[in-house]
Amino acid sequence: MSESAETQAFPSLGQAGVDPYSIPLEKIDVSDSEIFETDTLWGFFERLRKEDPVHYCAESEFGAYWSVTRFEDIVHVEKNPEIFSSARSIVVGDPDPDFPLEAGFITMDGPRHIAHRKTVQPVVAPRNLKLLEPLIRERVCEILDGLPVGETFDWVDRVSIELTTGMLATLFDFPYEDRRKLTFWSDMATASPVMVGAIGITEEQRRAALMECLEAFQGLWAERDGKAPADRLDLVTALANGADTKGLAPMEYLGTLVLLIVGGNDTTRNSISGGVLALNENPKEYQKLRDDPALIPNMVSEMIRWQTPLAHMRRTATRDTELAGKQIKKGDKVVMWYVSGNRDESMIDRANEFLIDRKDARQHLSFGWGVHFCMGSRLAEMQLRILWEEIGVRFREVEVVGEPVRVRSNFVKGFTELPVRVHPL
């Protein structure tokens, strides 16, 4: 995926750390990643649902575009892909002509979507995750067991990278060793020139790193090419041998791993790093969790909403229709803000309150909603779960011990550092 189709992360439009209702509403620009990198989008959002929940944006880094922020709104988007398409792109930039790479089965509508979705969905299946538990737990182990208590260290490098990169590692069959190289790409297709840059790698170095991705997927391809399904489960083995996938071309395979690899790494991972930092900013929450475990697979879910670790998706109108009032236009760009529409206090009881006990936790805009609700919920709600049972039966407290740094990202919502200690009981 481009940088301009991914990621989104450009330099600061201004309106990070100003009062939302001091610009005029027609101003307003929710896709500047700084107000995400500062944690200062919330009041935007909040206006937005208040006065104009269907709002036309004339001017932005990424031209003009519609952002739809009240859950109702956003649903009834998703439930209409005939007027609502994917195929054009799921992010509010357009895709970069210059490097053409295809965000795989989640740009696609209809029939082709449904049936490269059918041929890799087996993998994350309820009868798979079965299997896959133990050895989910086993590894959740072996990482907290590592951990040096009471020192300071890096929960997003050695347990939500840790931890995510190793599934991805299992669910490609990928070399384990070499499992660290999934976070990298994943990284790079997430990434901007402007991130890049940052680091000191070019957006030529960051296509040669995507295109060395390319590189090691078809050479597991070749090997795999043939093999029927039920003697390996895996993704590769999936799309090299499915029906509808097994002729992909090159860039359409690398957009389909780009898909599955961010699809199963940063939402996890951001999900686990801010489950940790909700806890830590809501004590009678953490109290409530230490004195009743049976709550987990709610706070699970819970995580997953106040996170909201993907922040939007969009669609492109194939047609001239109506939305909440407001008239759209063929061509026009049409932004779901799930990180609004999960904060939509309509539709959400105390939406802005993390509340590890709340009542229909699982209602939430995080994995979608309709044809494209994210196939990999089931496995990612999994490995939340299984990490907070081992983590509470170890340590009384994960402490964040210092201000977290966030990712410059309108679209993945997440950290590249939390500072914590962990206490044992």
Second form
Amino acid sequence: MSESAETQAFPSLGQAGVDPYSIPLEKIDVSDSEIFETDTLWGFFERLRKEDPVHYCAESEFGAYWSVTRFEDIVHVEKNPEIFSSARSIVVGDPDPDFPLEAGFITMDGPRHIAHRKTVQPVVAPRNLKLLEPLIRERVCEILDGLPVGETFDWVDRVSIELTTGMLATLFDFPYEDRRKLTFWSDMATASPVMVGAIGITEEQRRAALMECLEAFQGLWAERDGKAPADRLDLVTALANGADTKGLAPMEYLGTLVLLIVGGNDTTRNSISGGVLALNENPKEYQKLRDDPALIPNMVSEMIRWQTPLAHMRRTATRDTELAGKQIKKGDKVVMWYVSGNRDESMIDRANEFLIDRKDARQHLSFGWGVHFCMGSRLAEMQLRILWEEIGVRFREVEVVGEPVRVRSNFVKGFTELPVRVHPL
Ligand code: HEM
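Structure of the form predicted together with ligand HEM (previous: the form predicted on its own):
What follows is the entire complex, opening with the chain shown before.
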């Protein structure tokens, strides 16, 4: 361990040279965003799973919190929402009291959560997805056909963002030409106070961006209020006319929009980028895909497990309880590290290998579990499937030609840049 890490109150675990096995257990703070940015998280989680699977961190940037790192303990937390509540916050940090943005129904419990979820669920239900599929395929083809063959370009920007933002615009029936605004608002919604400084904007500018988002969507709400949905239902029409959501206060509406924008955006985006990287790091798997494109649906699940685009969700204990022998007190923060549960060898065979023909590939935690299980999982899987089907009939290889740049966040696990070249068949 470096000397500075030893002497600091909150050692920055992402610093090069820190050995996860040589620091005292109680000093491990896996909420440190640097370990995600530098991709040095794995050893810390491996040690916690082995030595202290439900781990208490007394001091961190976000205060004290418990880490739940094993698959089965995470499922236990998810299955007991009356003990482990989603209200207050679903990330390790608490919301800013000056800007209390409730993140929609993902931060609700009980009947209110169910009612709000039911209102928008039809938008991503099988019937609507069938109607969406040809449109998504058309946009995938357009994007892939426009790629600069023979040149190095950024896959994140040209494909991952472009594709997910287009899909989101479709879900909201938001003006397609303004779709990049959705990316910007999503980035603003997930920017932590630390990131706000790092990307050169102020907290005031961040809030102003979110209020601009609210204003734009209030316009769409007014247009669609009282209107019967067209053949394909969109999210704004569903919310404006739903019995349980038509009376939403502006900040509640903003919270729901943020949930739907972030939910559909960063996650799918980072599965797309992470999948390309995983195939490059595992050339044998890439060859399996070329030899047998029928593996695509299974591969998509494996890519989502491997990437784990949301590293964690947090709950708050509603009463004193016990978890894997640890005494959790009412009010304690309990963080479920999906990124760790997805590498738990006691539940997933060869969990630290990327295998596109893995048996039971859908058995992962990237979409959560239980009552809050991801509402858009089928849509995300469909989008990734179509993308890889269309890549396969155009390109022999999407080759990563430079270092990926990772997001500095303990929540959104993904990439800001991935330099690639595409090689035609
Ligand atoms: C690979 C892509 C995706 C991943 C990895 C992902 C991951 C997650 C996770 C981990 C949760 C919380 C689950 C829990 O607490 O148990 C969640 C909830 C949710 N996701 Fe996704 N998501 C993805 C795509 C999408 C898409 C495309 C949408 C678009 C509508 C979406 C909408 C939502 C919503 C609305 C919730 C809240 C559900 C609730 O609280 O009942 N997600 N997602």
